[in-house]
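Consider the single chain below, provided in structure tokens and representing the form predicted on its own.
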Amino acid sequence: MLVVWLYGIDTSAHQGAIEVGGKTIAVLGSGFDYIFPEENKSLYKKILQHDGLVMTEYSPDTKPKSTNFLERNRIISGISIGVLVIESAYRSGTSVTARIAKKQGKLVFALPHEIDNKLGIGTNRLIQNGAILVTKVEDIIQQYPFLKYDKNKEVDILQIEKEKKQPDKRYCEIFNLILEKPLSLDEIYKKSSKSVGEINHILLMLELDGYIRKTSEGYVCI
């Protein structure tokens, strides 16, 4: 059973679990009236159709915000037997989840990255601090004797890291603007063709995934 949240590599994990006949659990950072991101509403329905579970601690009318996602991370680690970190910037929600998991007595796994990869700073640090280095599925499976898998179908998950060097292509316009220099929301709006609502959505997604953070100077790349 796989427990992740709905975005990027996690979306792929949900879909992959369903495709092989597995069951998956999604933990929302919002109420059920606000499936987030909206483009994953179809995945939300698919999880339920395949005997999976979508859960939240928030009332139906609760809108998504970054603090909600950080809070619900304790639930993700709490119902998991372990946590695998694929990417993590210096400061990110992912590192918070790993820290909580360790306190809960769960195993923490991490994918190693190049030392100059800003999205690998967190994973490399986790490994330095005792997380289990992972380069293939077997590195995880062997820690849990009760799990079984087909070695003939084993996939080297380093390939996953190669596929996610940049943000989602839908967010690249905004990300590239911030990459040049720190920008305020107003400055981003003036330089972009998108609406304020679209920009706010993209900024939240980029911040949650560890690509950017908000400072007194504006939004900056991590």
Partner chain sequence: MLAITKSVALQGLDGYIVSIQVDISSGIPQFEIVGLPDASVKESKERVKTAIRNCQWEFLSRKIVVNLAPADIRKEGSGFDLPIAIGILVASQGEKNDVVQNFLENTIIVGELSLNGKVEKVKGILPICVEAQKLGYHKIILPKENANEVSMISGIDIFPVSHLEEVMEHLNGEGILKKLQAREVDTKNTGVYPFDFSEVKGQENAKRALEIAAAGGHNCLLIGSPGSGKTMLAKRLPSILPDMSWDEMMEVTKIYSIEGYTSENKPIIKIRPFRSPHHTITATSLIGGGRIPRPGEISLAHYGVLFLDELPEFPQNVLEMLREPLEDKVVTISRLNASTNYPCNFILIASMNPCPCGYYASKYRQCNCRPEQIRKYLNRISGPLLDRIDLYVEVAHVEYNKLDSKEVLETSAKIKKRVNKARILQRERYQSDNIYTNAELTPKLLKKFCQLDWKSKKILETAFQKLGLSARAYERILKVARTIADLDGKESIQEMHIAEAIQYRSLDRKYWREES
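Having seen the form predicted on its own, the form predicted in complex with its partner chain:
The following holds one chain only.
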């Protein structure tokens, strides 16, 4: 596991690796005296405790600079056997990394996104340009015959969908609306004949029963 040393998805990746007992390497875009962002210091310690590695090409007194981070990306791809891009906007450091990786002869993997998702523009373009589309772990493992891997049980998504219970009849109208696509309360109000009070009531009941979840995009089905 090898991750970009910034915040967001990379932090999660480091943490995920540590949690399952894996080893992870972090590459900094600054000197060791200037850990950026500050909050990641604890993570940095944790990585070392778990036999991981934190490295940088800069002298300890180098301050974080955006160009450093871009430069650093070549090291990331350089020491990796491949690069998986989770999210990437139209112009972003991630797409730069992917380009470098390709130049270095590494494999580039990407998650597909919906076409109107801004954070999916980069990954979709990568796939168009020949990156390997990834929907499950096996897609990556297959590319590297030397990797040992105990295959998980195949998950049949359709079967799970079927087994799901239907919510209470009274809540079905609204549940079906959310099933189509994530909606905010105001959007639900517009589409249904119920009052805001009633909708709020139903949404809470659905959420408590585990049918929907509130996210930043609105209410989504689980």
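Being a predicted model, the structure only gives us computed values, none of them experimental. We call the rigid core the largest set of C-alpha positions that still match within 1.5 Å between the two forms. Positions refer to the first chain, counted from 1.
Taking 2 Å as the criterion, E173 counts as shifted between the two forms: its C-alpha moves by at least this amount when the rigid core is aligned. The Cα position of Y58 differs by less than 2 Å between the two forms after fitting on the rigid core. Superposed on the core, the two forms barely differ at L43: its CA moves less than 2 Å between the two forms.
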